[in-house]
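Encoded as structure tokens, the following chain is the form predicted on its own, with no partner shown.
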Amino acid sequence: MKYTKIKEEAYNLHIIKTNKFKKNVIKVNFKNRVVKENIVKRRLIPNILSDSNAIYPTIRLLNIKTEELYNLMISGNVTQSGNSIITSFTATFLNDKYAPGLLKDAVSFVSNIIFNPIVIDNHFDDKAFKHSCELLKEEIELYNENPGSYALEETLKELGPNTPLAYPIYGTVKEIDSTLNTDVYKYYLDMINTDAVDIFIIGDIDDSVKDIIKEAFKNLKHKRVNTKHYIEHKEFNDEYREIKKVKPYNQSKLIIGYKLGDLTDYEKEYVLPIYSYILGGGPDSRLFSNVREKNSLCYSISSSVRIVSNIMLITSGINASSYKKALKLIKEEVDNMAKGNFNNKDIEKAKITYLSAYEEVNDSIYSILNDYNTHEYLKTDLVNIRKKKIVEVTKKDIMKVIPKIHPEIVYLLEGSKDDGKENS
């Protein structure tokens, strides 16, 4: 596998050559600073572009074209990551070994989807716009119906009230209803003209791909500046602040939030994940063993780290009646870790789990692409380097990082329909 990054005037091109797969994948990212007022507009754009195209003006013609391209698959997605929001267009298609000339046609098709929507009097096709609004409302409804999603969103608001952590991931129904088609189109033009653009392409490709992409994306004119990706916290409470809310759910959710401060890159990428795994990363973790298995105080519990937001979360599904006992035991396990009540065997188990996950990265074309995507934006090591560095983590490293994990929030979402029985 060979990786090349080419800095063009208007975009960065990332070429990953490998003959391991029958298919190629191209991913085009538009990245900018996340702005709360623009989240809805950003979310609407991918579905509008997939529904409305000037070159393929009907869904039938669009489907016929993808069939002609040997069932090329294309999708659009929006991701909020730290201080950034990224709109991605991803296409998967056969490589030229099996379909000569397809690379050029596929790249051209992706470009047409992005740059050639149906536009009438400075707004998108009304039918496509309305359909996109309906789809986004459905996503919001499904998200809000899930107690875990609701509790997580509320916890993040409390952890970072003055940061993008407090922004609703999909926007709100009220914002959708007040958003004009013309405003979305204007924002779309801003996106393609001002966002930082990264184009990733992976597969059995040759050097001609550089010129193919340059021609297909000639609409991109100017280089843009990348935004600062990581959220940094300046204030730490170092004590738990309890918040309780009651909502008409069948389940109750307990989330404990921590802020992370002054971590080195090595601690972020290697030490903290090992700590989190020992605490609550698997079926033999401290939280799972002692809170769920031994004491039956929850039906799910885990610890996770969000490095880009510099936070750690302990998430549990509980019966509301078990709240005090469960919280007490969770705090005890966190304190036990701070006292060093874990051993090298625990560390080795965590390392084996991560090494196994790293081995699987190279088995998937999408995992490899995402590895380089993350490397570009978060400056993390590529998987082959991670395999070497993860084994270097020691108990001393973990003890050194623990004081940098600052307790902040205990959030209980009590389901008013919680009957005390386990729910999945």
Given for the second form:
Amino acid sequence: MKYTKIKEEAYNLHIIKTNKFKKNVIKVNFKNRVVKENIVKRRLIPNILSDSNAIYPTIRLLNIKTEELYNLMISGNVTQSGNSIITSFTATFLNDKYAPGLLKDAVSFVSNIIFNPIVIDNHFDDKAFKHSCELLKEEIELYNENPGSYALEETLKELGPNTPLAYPIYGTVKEIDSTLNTDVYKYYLDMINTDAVDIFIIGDIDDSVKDIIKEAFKNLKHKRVNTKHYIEHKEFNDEYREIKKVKPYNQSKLIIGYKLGDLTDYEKEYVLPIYSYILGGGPDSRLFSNVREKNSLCYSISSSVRIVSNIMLITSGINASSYKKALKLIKEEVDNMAKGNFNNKDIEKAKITYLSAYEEVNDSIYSILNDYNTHEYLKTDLVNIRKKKIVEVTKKDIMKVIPKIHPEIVYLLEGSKDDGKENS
Amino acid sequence: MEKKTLNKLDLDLYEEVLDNGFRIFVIPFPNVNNMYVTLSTNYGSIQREFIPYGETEMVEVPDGVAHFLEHKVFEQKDGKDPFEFFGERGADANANTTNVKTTYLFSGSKYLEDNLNYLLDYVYSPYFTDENVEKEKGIIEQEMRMYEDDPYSVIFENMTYNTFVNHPIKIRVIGNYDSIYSITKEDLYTCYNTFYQPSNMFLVATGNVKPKEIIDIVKKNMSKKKFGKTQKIEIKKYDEPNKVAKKNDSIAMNVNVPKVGIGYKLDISKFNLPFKDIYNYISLFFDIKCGSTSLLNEELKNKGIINEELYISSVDVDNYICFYVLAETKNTKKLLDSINEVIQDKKVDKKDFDRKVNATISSLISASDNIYAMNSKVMNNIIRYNKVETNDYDKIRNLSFDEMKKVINKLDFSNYLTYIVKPK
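Having seen the form predicted on its own, can you show the form predicted together with the partner chain?
All chains and molecules follow, beginning with the one already shown.
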């Protein structure tokens, strides 16, 4: 595997050569600071682009073209990551051994999707705009009807009320209704011309790929500025604030949220993940064995960290009647960790799990790409370095991190139908 | 050990049958670090009436036993937690139950011998007590409630229920509240002793594995275990009528966007063709008619009836293949009518057929990079055909347009059912 980064005037090109896979992947990222008022516009763009391309004017014709390109898979996604928002276009396609000449066609297809929408008098095609608005409204409704995602969004709002954590992931229906087609087009031009752009291409490719990309992305001209990723918290409650909401579900969702204080890069990348793994990382974790296995209160329970947002979450699905007991058991496990009631065996087990996961990174074309992508944005170590550094974590390191994990929120989405067998 | 080549996929399959009837399948992947090993029994929720091992009379067991058993197989007499064992070796372990099979699995990049031996050890050392069976009920109840809040699980399970009259494929894999709470350790032993005989089970290893090493480890391990005499398993046969059990049905749930489904129960007993070919023709037909390149999809989007693509899925058992088309819409009647109208019109364009065949081949090549996808393929082949198909490539390549027309023309698409998930 060979990695090359080329800094062009308007974008970074990341070439990862490997002959391990039967396919290649190209990912084009547009990144900027997340601004609440622009989330809706940003979300509308990928769908408008796939719905009204100048060469493939309907989604049907576009899908037919992807099948003709040996079933090329393309997707446009918007991801909020800390203080940043990233629009990415990803295409997966067979490599030239299985589909001769496809590389060039695939790259130009992706560029065509991004740069060649139907535009009339400084706005997008009305039908595509309208459809994209409807789709986004539906996404909001679907997101809110899922108890897990609804409870999560509410918890995040409470955790970082003055940060992008509190922004609605898809915007709001009201915002969609007041968004004009011309505004979205103007925003699209801004995105194309001012966002930081990174192009990743991975697979069985040779040096000709540089010229292919250069030609396909010649529309990108101006110099761009990168944005800061991490959300940082300054105020901490240091006690659990309980919030309850009732909805007619069969199961209640319990989320406990923590804010992270001033962690070093090493602590974020290595120490905290090991702590979280011991607490609630897998089916042999403290939470799983005590709340589920010993007390039969839940089916799922886990803890996870979100480094870019500097938060940690414990999530579970329970019966509302078990709420007090479950919370007590969870707090006990968290306290036990703080008292240092874990040993080197627990730490070693966590390390082995991470080492094994690191080994797996190089088995998947997407994981390798993401490894370089994360490295580019967060300056995190690449997997080969991570393998060496994670083994150095000690109990002392973990004990030093624990006081920086600040308890904040206990959120219960109470299912009003969760306590009787009549619903089953 | 028998070696077969998976045609045009640059992979080989190795097969071995042990004296006790246990089968082993290995597909080594060059360039991969990870190993994925699955141990399956040909036993799922549909085997609910059978002659137990060592007996002569048919018995009926409570719904959900296969899944309950899957949970309890992890219980060990020495109190050791299998998840902990695998966790200590950096492996991910899990298990799952479907209508037709139960699978125990692990993946990891190291300690193959340890992990493989332990997989066989814990699965072949059942330890069920009144106490540990009782303890599991609360956990499974929470798992069931989680699915009951998921409208996609609900619509799919209820449509399957309404499709079939007698066949137990209609019954939810997890069972229901009453059946779960009625399960005893005796039920578990009855099912375990009958269906976990080595002759009813098989192991599939894919990834960074050497066939001889795998086979030697399994042989040695099995030779140390005591198994009863192999007994042929007799399962009740069901006389399933042609007609769907319930034509139209609906449920009210806590959703914002209604979900609808239309399903076709197709009797294929009169065809003189391999099952796989018939299945492929029907699958292509639904893809052409309702997939992302269909006129229907475009028309429904243009009219604002749907925003996302239609979702196609299938269930097959004995001589029935059932295809379901599912979607989200606020115009439920119009959507169901529109889908049904295009399905009743059996005309298909050859251009679409040719393009879809090529796209299917490309997907096949692309999936052959993936150790999980190839492992699943072997498992599904064994369960459905009792052998592994080694020439999927030519099977798809040789599909003929004329034959497809004949198959489609013979099928009775008037035998359909609909289901609606309405907002409360």
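Predicted model only: the values in this text are computed from it and were never measured. Definition used throughout: the rigid core is the maximal C-alpha set that superposes within 1.5 Å between two forms. Positions refer to the first chain, counted from 1.
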> After the core is matched up, is the C-alpha of residue 161 off by 2 Å or more between the two forms?
Replying inline: no
> Honestly, after the rigid core fit, is residue 340 moving at least 2 Å at Cα between the two forms?
Replying inline: no
> Once the two forms are fit on the core, has residue 365 moved its CA by at least 2 Å between the two forms?
Replying inline: no
> Core-aligned, what's the Cα displacement of residue 64 between the two forms in Å?
Replying inline: 4.4
> By how many angstrom does residue 248 shift at its CA between the two forms when the core is held fixed?
Replying inline: 2.6
